[in-house]
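A single chain, nothing else alongside it, follows as structure tokens in the form predicted on its own.
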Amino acid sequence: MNTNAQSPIGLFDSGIGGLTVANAILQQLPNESLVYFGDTAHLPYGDKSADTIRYFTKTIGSFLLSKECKIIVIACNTASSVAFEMLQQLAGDKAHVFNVIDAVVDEVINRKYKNVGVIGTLGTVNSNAYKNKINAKNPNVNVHQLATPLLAPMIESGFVDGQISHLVIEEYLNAPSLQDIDTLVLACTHYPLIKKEIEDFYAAKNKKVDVLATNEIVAVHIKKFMIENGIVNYEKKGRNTFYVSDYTESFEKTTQLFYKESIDLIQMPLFK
């Protein structure tokens, strides 16, 4: 594996909402060197079939590795849970490979949820990856999975915190489905933008329910690992890259939403 500290960490995500788990990331770890892509020019994932993911994933993994990344984050819960073992044999042991599924599947277990509440793009709800790798740890945990097709789009557009944001969610938590939950998993690395929305949502409900956003989980997770395996840059802080399929103006000025800086996207075109 590679294990020189100061290469960089590689993400990538359907558009810009892995930039949470960028960001998060980030606040772990601020001396590491990012490489992000976001094939903004497929974007959104979630109605993609699977096969047609697992191709994006792997030119965007060769690209990644061609960085010599250390570490390379499949930041798109769609392609977490359709990709992950193709990725992770293409990377072989050039890099380690996380998606954002697992560590959010440990945290519920660990946490001793009984009701968990899923929402996400179609593509993650069919693909039951969440149930599935909760249930194989725990079979008595309830897990109640809605499709919520309609909040990247929303996020991605810049409805955030506002009263078509506030109509559209309270439409997908007021499901059937998602009533006696006891935690609710944001799916989707878009939905950490909305968290507040979704708490202040159950909060005016008087309901308890935990909110988890995945960025904040995953991030975490990846920093122990880094530290157990010694590949954490203690050296000078590092430079940060991030590369589209697409480049718009408008684009590079929803990424602020996102991401707590401004940057400068590149755009990369991969596919041909």
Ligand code: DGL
Contents of the next structure:
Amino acid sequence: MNTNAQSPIGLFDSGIGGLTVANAILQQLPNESLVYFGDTAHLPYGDKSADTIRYFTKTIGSFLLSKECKIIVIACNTASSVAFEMLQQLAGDKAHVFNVIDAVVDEVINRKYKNVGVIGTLGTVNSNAYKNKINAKNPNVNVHQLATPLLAPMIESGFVDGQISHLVIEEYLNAPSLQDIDTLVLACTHYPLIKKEIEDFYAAKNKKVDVLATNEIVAVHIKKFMIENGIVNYEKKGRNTFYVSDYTESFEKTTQLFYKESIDLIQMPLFK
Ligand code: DGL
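The structure above corresponds to the form predicted on its own; please provide the structure of the form predicted in complex with D-glutamic acid (DGL).
Everything in the complex follows now, all chains and molecules, and the chain you saw is the first one.
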């Protein structure tokens, strides 16, 4: 395994939504250098087949391995659902691979939730990854999944706190399958941006539903792993690099929704 604490952490997502995970990791581990890859040429992943997502993951994973990342985070629930084992095999003993699902499943089990709602892309929901992993640990937990395909494009278009997002969120969360839940997992790395709106929705109805955003849970989990394995970078901060497979100015502008600082995107035509 790469045990060099100075090596970067690699992350990727279908686009820029995974920057919510990048933010959360830097909050936990401020000295780390990140190499981020947003596959903007193939956005969204949510409606693609599992085989296609595995092909994208293989190509991007190889790129991140070429950057000598000590850790690779699949900062996308859709790719985490269908391509995690494949990427682990590809990385072998070169890098530790993390998905954004397992740490959240552990949290659900540890907190003893009994009726769990899961919202995410079509790909994530159709894979049943959350349901299977939760029920493998505790078959008595009821998992209610709902595909919410409008949310990621809505968030990427900047509709996060207004009439449009209120209506769309309300429509989805009023679905019969999501009534009587004690927690709601936001199973998409875009959704931390609407976490507050979702909490407000439940507060307005006087309903006690805990809302779990994957980015923070995953970042805490990775930090613990890195401390245990002695690969935290305690030296002076390195630089973060952000690659995209297709560059447009609008992508660059949109990054400000997801990432605290303004960033320059570098076009990396991996698929040409
Ligand atoms: N950020 C991706 C995820 O967590 C969803 C966006 C997409 O459909 O590409 O699943």
